[in-house]
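Taking the form predicted alone, here's one chain by itself in structure tokens.
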Amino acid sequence: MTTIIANNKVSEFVSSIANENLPCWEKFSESRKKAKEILTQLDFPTTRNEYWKYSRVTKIARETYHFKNLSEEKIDLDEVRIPDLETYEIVFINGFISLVNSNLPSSDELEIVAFSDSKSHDYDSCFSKNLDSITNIFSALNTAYFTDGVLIKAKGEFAKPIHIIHYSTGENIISQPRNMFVSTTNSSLTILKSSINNNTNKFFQNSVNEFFLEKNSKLNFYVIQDYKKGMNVMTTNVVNQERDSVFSAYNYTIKGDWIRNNTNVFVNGKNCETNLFGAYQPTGSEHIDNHTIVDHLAAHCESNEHYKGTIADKATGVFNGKVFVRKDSQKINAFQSNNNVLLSDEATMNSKPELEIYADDVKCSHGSTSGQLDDEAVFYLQSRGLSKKSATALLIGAFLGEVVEKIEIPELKEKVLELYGME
């Protein structure tokens, strides 16, 4: 059993990891070495750090974790399969690829290679590109000690979605999957990611996904986060776009004790389109945090960002979105919006949309609203025979539905509506 002893310092958190107990692939050895060196210079962030102002990591840092490889066990995946939607499946159990549960395609239009595959592949040109492991302890932790991963490369118009399923089980387990998605020139790829957790307690999943969109390519990334109790989830997505590419991310959070989603997009080429959509509805004492960065490094591009949430009980929501428009990035259209409804007096929402513009020929806007349900609208629906609970649910459905409607796959849209109670 490999153990990580958590304390207030990162060096103590990782001090007892035995490298021989994790896969050690030579092709990643240099990246791992650099990340380990970085970890010796970092500490866990506090709320004094602006990037972590509203998300405490104490509950993660104070625990003791270990890795647990159950990749050879057969599991039931029906819980997360989308009815009537045909997909290929890549399954991770506690961060380790489980080939016995996966259903991989055989196609000239798509290449799928597990990091543990013995074949030699050139990852150096893209692995950890633009990943903020210099300042982000969790990115560095994943790079230094990721458990397994997969490279998915689209070489043409590949229509059928690739469904990545993370299965988590156990107490005080740390899971660190790492994936790379590449859309080559003139190709398209759709990735769907969802999760199952059973019998989890103080489970920490720290995943990193890297995306590379070459010229005139398209990549859609759908994420459904619906966790039972006992899960703390940190997800970091890093996107690199070349000219004429389209990247669209759809993140739908239904439940989760503590979730932090980081999405950083680097728009490196002209005529790109970037879309980030999200919906969340924390209840109880749940904490859901969405952090996004869209960095416009080239001219003639467009980005659209819209996140909506309902926060109930004593739950907390966080949205911090930042758009950069660099000096020579003229003719940029960038729109950012965050809207929230507080369903109780004890619910909390922290919203901070930001623009940082260094060009003068741009159209950029950002905004945030947080309020309560319209009592008159609730009363009107009750006067038409609905109970207060049904009236409230209908209004919430209409509010979140605007973002759910962005889903381009009908079967998936129906599933998400069902999970939000809007079917």
Second form
Amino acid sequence: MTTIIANNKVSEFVSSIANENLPCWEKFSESRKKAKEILTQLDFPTTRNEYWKYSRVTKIARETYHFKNLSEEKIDLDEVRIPDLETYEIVFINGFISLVNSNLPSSDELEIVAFSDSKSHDYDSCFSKNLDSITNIFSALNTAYFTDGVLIKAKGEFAKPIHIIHYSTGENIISQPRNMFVSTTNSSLTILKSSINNNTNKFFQNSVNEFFLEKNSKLNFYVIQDYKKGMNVMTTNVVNQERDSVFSAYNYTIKGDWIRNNTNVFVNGKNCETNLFGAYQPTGSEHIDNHTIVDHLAAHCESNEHYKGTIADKATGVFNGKVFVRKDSQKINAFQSNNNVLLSDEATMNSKPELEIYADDVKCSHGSTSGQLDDEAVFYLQSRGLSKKSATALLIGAFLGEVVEKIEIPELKEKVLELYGME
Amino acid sequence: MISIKNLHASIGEKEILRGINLEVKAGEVHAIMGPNGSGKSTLSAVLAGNENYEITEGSVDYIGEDLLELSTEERARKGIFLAFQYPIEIPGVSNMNFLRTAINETREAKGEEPMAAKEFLARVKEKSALVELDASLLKRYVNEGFSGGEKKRNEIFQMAMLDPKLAILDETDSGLDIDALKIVSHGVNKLKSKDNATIVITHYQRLLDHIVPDFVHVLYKGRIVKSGGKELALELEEKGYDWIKEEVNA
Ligand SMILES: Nc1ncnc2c1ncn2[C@@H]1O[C@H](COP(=O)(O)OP(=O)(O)OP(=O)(O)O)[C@@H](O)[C@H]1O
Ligand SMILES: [Mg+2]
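Switch from the form predicted alone to the form predicted together with its partner chain and give that structure.
Let us now look at the entire complex, which starts with that chain.
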């Protein structure tokens, strides 16, 4: 028998948040137990680990955290509401569901169940499915000590977006929301995720979202990341697609001190479409990292990925996109590109698009560019009377606008354009 | 209006303008001609404030101000307009959006209120009609996918919108078909007044048939080597530049 000696740093971290009074402890105790075991075997990654090469987690790992349940507090959601767009709202405060602030639908087309609800559900068995295969310490941390979450299951063509709003506040607080989104056969579902934070310092938000798209269903996932100071954000999205389904993720990062987004899509069925779009614009000393994996496990599928960013000041951007085309996955069209504009000499962009193809009848392309703003274009605009600042803003808007234009909800598109300072 | 004295400009180690002297008064039209590579576009870029060029000597007075001390946008807001020889394409920036910003920032700099949307649209309608620029082009991105001639028309349309004091037209005629040449020249003439001035850079007399210059200058190797009335252009059309080159090189 081998004895595993837990790394001190991890065990310290875990003991600081170990709290068995979290909601829905019992129901998921098996999964939690397994995850806790995994944690005893894992170490916080260093930059020697390829997956974490450009994102240091020491800053997060060396702190201690606690949970803080403020779910009864009434909060103001106006800043993240989308003008003229009706949505349902599910609010989390520090990772705990806040019913007093939420506005949930009552519809036969849609089922929303909080994990803390003791009722068992037919999707319980899917919990953590495929998450283990990409186990990293942060998803294991979430599984072991997630605060609460919802299962949202669409059973029809559900047009009205479900707006999930994460409110964060406090110092040295950890928030670990966990959600599961299911679009059943022939259904459609749109999720929009926003965040608000106030008076945060050394706040660590570590969320996991699991997606299950059944046959011929459609799921759109829009994320707006616009954080004030004091947040470290780690998100992990795991997507499972059955045949004829369409998954589209749109990730718009406006501001954030330190953000790492992991999105992993397993395309299990034939004839699927996968779209991943993202934009980021770090300034100051911000650090924005997007890692994606699209794993084509079935034939006749298409994936499109386009991430664009502008990096200013001393900020850092990271993009790593991996596309796998497995041996029998013929007739795959996979496109991936990442374009960046560096706005200062001290800005850094680490971009790595990767393709691993084991099938022979496929059409794939990938590419990455990092350049400067076109001086001549700036001059042209200035020569018409625009200040350098507005000329630059207009050109940045034009550059990032390409991926904002992908948004299928006009009101939301307006809002995102406005957040990026484009009109 | 503008008085250029002994202007020298270089790019890197290379001196391109080698002592330009030129005086343009309100109400006048000056034509600048000269062989390829003589420095005509460089002169216009320098006047518009392109920072790629280093001014090593000389001065430029523009309505009582030291032009060389002004930024590109300040020059534009004070009425300098350059119609580019090669207008660039700016994907993602809409023509209308950028023009509205240009006009309003200019007004703001003068302490004026932004132009009302209605007035702006009326102006767009009027000025695009002047150069017969298709309305659908206005909604597109700046010059993106425009034909050569459409780009040139768009330059003059922008000029009409911005109503400059000193317009520098760098080979606006190249790329225009015969009818378009007439239309665009007609537009330029319409914008002419006793308070503004125009510098037209061209290789061909046919433009000067429409936009009749008061003075014609020949730029060669970074200097104005010959000046005259409108008949000089006719002489150049007939004889080419060899005789001037010989005179200079002698
Ligand atoms: N950015 C640059 N780098 C290097 N050389 C340059 C640059 N810009 C201009 N030049 C050189 O300066 C000279 C003058 O160029 P300019 O474009 O002003 O000529 P021009 O008189 O407008 O010619 P044309 O009639 O062909 O338009 C040319 O020899 C050109 O190659
Ligand atoms: Mg030229």
